[in-house]
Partner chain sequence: MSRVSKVDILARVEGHGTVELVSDGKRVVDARFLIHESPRFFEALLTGRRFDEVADIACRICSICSTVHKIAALQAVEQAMGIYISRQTALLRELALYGGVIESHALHIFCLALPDYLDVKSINELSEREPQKMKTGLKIKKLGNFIQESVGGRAIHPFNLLLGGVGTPPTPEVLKEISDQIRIMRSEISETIVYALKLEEILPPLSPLEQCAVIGSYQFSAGKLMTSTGRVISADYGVEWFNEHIEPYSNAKISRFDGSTPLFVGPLARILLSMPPLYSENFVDRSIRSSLKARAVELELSLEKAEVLIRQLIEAGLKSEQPAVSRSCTTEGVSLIEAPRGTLLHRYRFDTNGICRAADIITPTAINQSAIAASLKELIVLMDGADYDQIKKTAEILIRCYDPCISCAVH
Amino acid sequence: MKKLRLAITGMTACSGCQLSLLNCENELPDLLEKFDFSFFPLASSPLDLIGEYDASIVEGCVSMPHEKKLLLELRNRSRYLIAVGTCAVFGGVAALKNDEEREVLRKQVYGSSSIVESTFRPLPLNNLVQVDASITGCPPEKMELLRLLGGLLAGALPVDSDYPVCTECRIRENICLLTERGELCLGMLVSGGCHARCPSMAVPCEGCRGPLPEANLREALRIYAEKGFDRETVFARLRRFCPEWRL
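Isolated structure of the chain on its own, the form predicted alone:
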């Protein structure tokens, strides 16, 4: 069987999503037999983009001209372009300051240095190119990445989660941090797939996997209000990872 050619790279991000794949130590030997990681700067010496790719897996949002150029080239060379991680899908933490002046922010971070001469408002990938599939999470779970690669081998793409983190809490028989402890936990509004990792350790869900499209927002806000959390407080927390999440 011919190996699939992959391009894996990051834009404005922390590289955590790519590291999650590299952390699949036990599975990496098998992956190397099935995939040609043709462009993967985090894992090998950077090379130029060469030829066509069966899929490009991209982490991070886009905030600089050279990132936009790379993203467009990857889109043109790839059968599939897949956004991986909350920053790539929703903008993430990098987009928290999108309402502020970019040049002021650049000077605050870089001072008079010319390392970064130009930035623009951080954007999720689908604001610039067609995205064929996405996996959210900060970072995604390792098994999600392995399922993504397994699906590519079978000619299939991942589908979005259609259940909330709360469902996974119930499966794991966790106590409800909102109703039983009065803590602001966002699980009922956030896409599942993390196996309720944080609530299982008694840490409220911060919403890092982004919004569940079919969530019953009206009922959720009613429950939050009963626990003393007003609408603005809830949405301020939701926007940490999805800045475009509006009232």
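Next up, the form predicted in complex with its partner chain, please; the one we just looked at was the form predicted alone.
Just the single chain follows, nothing else.
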């Protein structure tokens, strides 16, 4: 069988989504047989974009002109463009202060220097190009990445999760951190798929997978208020990974 040609790269990010792939140590030798990682700067040189790709797998949000250029180039060369990780899908931690002037943030770090003046508000990929599929998570689960790659071999794309972290938490029969311990757990508003990784270790969900489609924010705010969390606190926490949360 002909190997699928992949381009895998990162924009404004921590490389965690790409590292998650390199963390599939058991599967990596198999993957190398089935895929041609034609453009994957984290793991190989040379680095020119050559020809067409069956899929581009892109981590991170876009905040610099050269990233925009690379993203468009990848889009033009790829049959599928797949956003991987919360930054690529929602903006992520880098977009945490998207409601503030970029220049103010820049000056806070670089002072009067004129460095990186071309930076702009971090954007998720779908603000710039058509995205064919998304995998969320900070970082995404290894299994989701493997399922994505397996799907590509079969010509399929992953579907978005349509249930909250709470569903998986219930399945694992965890104690509810919100109702029984009064902790600010975001599970009911956040897309599942992580098997409630954090609440299963008694750590509240911090919302790293971003908003669940059709999350009932109004009702959730009422429940949080009952537990003593005001709206401002809840929104501050929700916007850690996705600036778009609004009532």
